[in-house]
Amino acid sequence: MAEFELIERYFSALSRPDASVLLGVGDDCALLDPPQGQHLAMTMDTLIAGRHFLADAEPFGIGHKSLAVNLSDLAAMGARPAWALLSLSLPQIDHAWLTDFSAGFSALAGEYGVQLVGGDTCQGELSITVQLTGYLMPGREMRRSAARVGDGVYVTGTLGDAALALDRQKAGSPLAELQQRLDRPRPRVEEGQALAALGVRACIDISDGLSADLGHVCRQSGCAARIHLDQLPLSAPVREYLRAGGDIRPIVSGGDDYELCFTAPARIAPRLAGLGVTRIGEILPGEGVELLDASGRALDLPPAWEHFSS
C-alpha cells in the first residue's frame, strides 16, 4: 500500500465537514476559517515507541492518548479545541494497527468535535506527533504566569495514578484500575473552559509530575509555593500503595496524570464547588516548591522526569 492510499484508508475518513474547514486532508496545506474574534491556542507534542509507550502497547490506546495529550495542553489555556494535523511514522504497514490506532484517535476527536485536516506519514521508527489547534476569547487565557501571591492552589481530580501504573506494570504486576488512567486520559477539556470563564489566570497541566509543572508555574510568575500532602487528592489504590509503605515520588513527581494545576484568589474560591477541584496549597513570595507533610515538616521532594537529564 502506498503512502496516499494508507492516507485515504485510514485518516480521510477522520476530517468531518464543517464550516470552519475550507480544505482539508488530501492537500498540500489546510485551509481554515477560525471563528471572528478569538485568539488561535496551539500546541503539539511527539510521543516515541520505547519512550512514552510501551512498544505492545494498544494501539487504539496509543491512538487515544497521542491526541489526549495535546487536548491537555488546551484545557490547560482554557481553550475550545478544534483542528488536528498528525505526523505518523510507521516501521511497516500494520493493517490491524493502523484499524485500532485510528478508530482511538477518531473515537476523542469526536468527543471534543476535533477535525484532522492534514499531515504526514513516513516509514521509521513508531512515533507520533499531533498538532493541535483551538481557540479562546481574548483575555481569556490561562498562562503560566499569572499566578500572585496570595493564591490558593489546586488540581483536577487525583494525583500519581498513572505513574503508579506504569511502576507497577513495569513490575509485571498491573494495576487494572489504575491502567486506563494511563494508557487512555481523560484530558480535562470542559473543566479548562469553565475555569477560565470563571476567571482563573494560572493553569499547567501535569504532565511530568506536579512538582515540577508547579515549578514551572512559579518560575514564570516570579513566586513560590507550599503544598501539603495530606491535603493532595488520592484514588483508592495510590492511598492503599502509601498504606502499604510506598513513596510519595509517584503522587507529587510521577507524570502522565494530565490534571491541571492551577491558582486563584480568594475571590474566585466560592465559584468552584461543583468543578471536582481540590485545594493542595499556597502561592507565596520566593521561588521554588516546598512540600510540607501532615505535621508541618518539610520533605524532599523527589526529581520529576526531565527530557535529556543526566
Contents of the next structure:
Protein chains: 2
Amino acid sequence: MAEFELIERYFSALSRPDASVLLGVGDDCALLDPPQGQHLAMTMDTLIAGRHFLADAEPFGIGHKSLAVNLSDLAAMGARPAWALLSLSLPQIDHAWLTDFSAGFSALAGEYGVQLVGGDTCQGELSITVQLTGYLMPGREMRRSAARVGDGVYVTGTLGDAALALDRQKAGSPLAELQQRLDRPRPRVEEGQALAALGVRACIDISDGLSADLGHVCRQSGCAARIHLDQLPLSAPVREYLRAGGDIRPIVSGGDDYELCFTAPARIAPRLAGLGVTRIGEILPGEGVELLDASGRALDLPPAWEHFSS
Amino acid sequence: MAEFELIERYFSALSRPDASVLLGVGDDCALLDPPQGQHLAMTMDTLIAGRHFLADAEPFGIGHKSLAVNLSDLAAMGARPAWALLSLSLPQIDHAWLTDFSAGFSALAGEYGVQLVGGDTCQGELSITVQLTGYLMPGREMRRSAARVGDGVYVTGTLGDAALALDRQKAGSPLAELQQRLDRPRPRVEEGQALAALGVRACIDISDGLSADLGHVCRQSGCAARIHLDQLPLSAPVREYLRAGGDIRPIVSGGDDYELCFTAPARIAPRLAGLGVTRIGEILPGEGVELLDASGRALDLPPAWEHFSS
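Show the form predicted in complex with another copy of the chain, please, because up to now only the form predicted alone has appeared in this conversation.
Below is the whole assembly, all chains and molecules, this chain first.
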C-alpha cells in the first residue's frame, strides 16, 4: 500500500494554503510555524470499528466523528484548532469508502480551518487515529483541575440526546430528530473559545456522560458537585421520553453528546447570558457528584452504570 | 477500560518536569509552551501487530520501536524531539506486557528528552500510534524536495543490516550481531541535527529501503540519482553474506535500517568528515535511481521488489 499516494489522493483537498503550514503531507514531517506568544493544545483520539462506531456505519459520518471528538477536546481547553495528523488503518483499499470518509473529515475541517498536515495509512482492522493541535493565549486555558467551591456548574446545549438516539437505533426505531446528534456531533469549538475569553477556567467535554465527566473535574479539583436534575437542559424528544416514564439515568450517564460542562464563579455568571448555556448545579466541598431530583432525593447511579434498561 | 488510569499508571514515569509542558497526561489536551522563534516538526506513525512487528515480539522492543520510527522522521528533518502522544490499542489489559512496553518506550524517550504528554488507550487489535513533535530553527529544515543536480548522495551508518537480520530470523538462524539493528533501531537524531546545522538541506530516513526512499527524494526534487554499489557502507555480516554469493538487491531495497540518506553540494563535503557518513553516489539531471556495480553495470531492481530470494 503506497501510503503517500493514498493520503495525497484523498486528502490533498484539505491542504489549502495557510501561512502556518510550511510543509504538509508528503515529507518525513510536517513543518509548521506556530503563532508567536501562544500556547499549544494537543490531543489524540482513536476510533475503532465495532467499539466507537458500527463497522458498517456510513463513512462520511466516521470521517466527521473522527475529527469531531478531537475538536471537542480542544473546545474543552478553549483552544483554536489548527493542524491535524491522521492515521488510517484499513482492511483493504476501498475507494468509495475513502472518498466518503475524506469528504466527512474535510467538511468539518473546512468549517474550523483545520489543515491536515500529515499522517500514515496501513493495512489492519478499521481504525482511525487523529491528532489535533490548536493554540490559545497563555493563561486562557480551561483545566479539569480549576473548579472552586462556590462555582456554578453549567453545560452547553442539551444532554442525553446521543444516548437516547443510540438506544432507539439499537431498538430498531431510530429517532430522526436526534440521529444527527449521534452521527454528526457538533463540537462546541466557538463556545469553548468564548468561555475561555470570558474567564471560565474549569471545563471538560461530555464524551463519557455528565456524571462521569463532571466526576473527573471534581476529582482533579478536589471538590464535590451537586446537580439538580430538574434543571438539566433537555431536547423535546428527551422530555417526551421522560414524560412517558423513561429512566433519567441514561440521560445523565450516556456519552457522546460532546457538550461542554464547565464551572464558573458568581462574578462571571452575568457574562454567560446569551451563550446558550444552562446552570445545572454548584461546586461544594467534599468529593463526588450528587444528582438530586426535584424533591431533593439523590439519584442512585452506580459508577459503571451506562446502559438503558430497555 | 479506564484509559487515564492505565496511561497514568504506566506512563507517569515519563512525565518528568519540563518547563515546556504546562499540562501533560490527564486533561482534555496537553498544554505546551513551544520555544519562541522556532518551527515545529510533526510526525505520526502507526505500528500494527503482524505487519510492523510479530504479535509475540517482546514488548520492550515494541515500545522502543514505536518511538524510534517517529524519532527517525524528526531526525530526517533535522529537528530536536520534544513531545509525544501515544495511542495504544490492546486486545486485553496485560500488566506484564504494559510494564515492558512502557519500559522500552521510556528508555528511548529518556535518552532524547521526549516527554509523553497525552494520548488514548482502547480495546482492539494490538496497534500503537505515536505522534511526535520537535522543533528547529527557521531555515534549518531538511526536505525531500531540496536535492540539486551536482550534489553528492550520502548515508549514515551501514545499510542492509535490518533486512539481513530479518531474513536470518525468518530462516530460523538469527544473526546475533545484527539482531539489535532490527529489534532496537537507533534513530539518527543527533546526526540529523548536526547535518541540518552544517547546511544539508535534502534528507530522508531509510525506512523502506535505500532505493525506494532515495526515489522519493529524486521525485520530489525533480532529479535523478546514481548510486555506486561498491561504495555502500556495509557491516561485517553483510560483507560476509555478499562474499558468500548473496544477492545485493535486498541490501539496497530492504527497509527498517532507519539510517539517513541525504544530499549535499561540494562546498559542504569537507564539513561532513568525522560524522560517520559515506558518499555513495551523486544527483544527476533526469529521473529515477540508477544502481551501478563496480564494473558499471546497472542493477535491475523492480520497484516493488523487496524480498530475499531465499
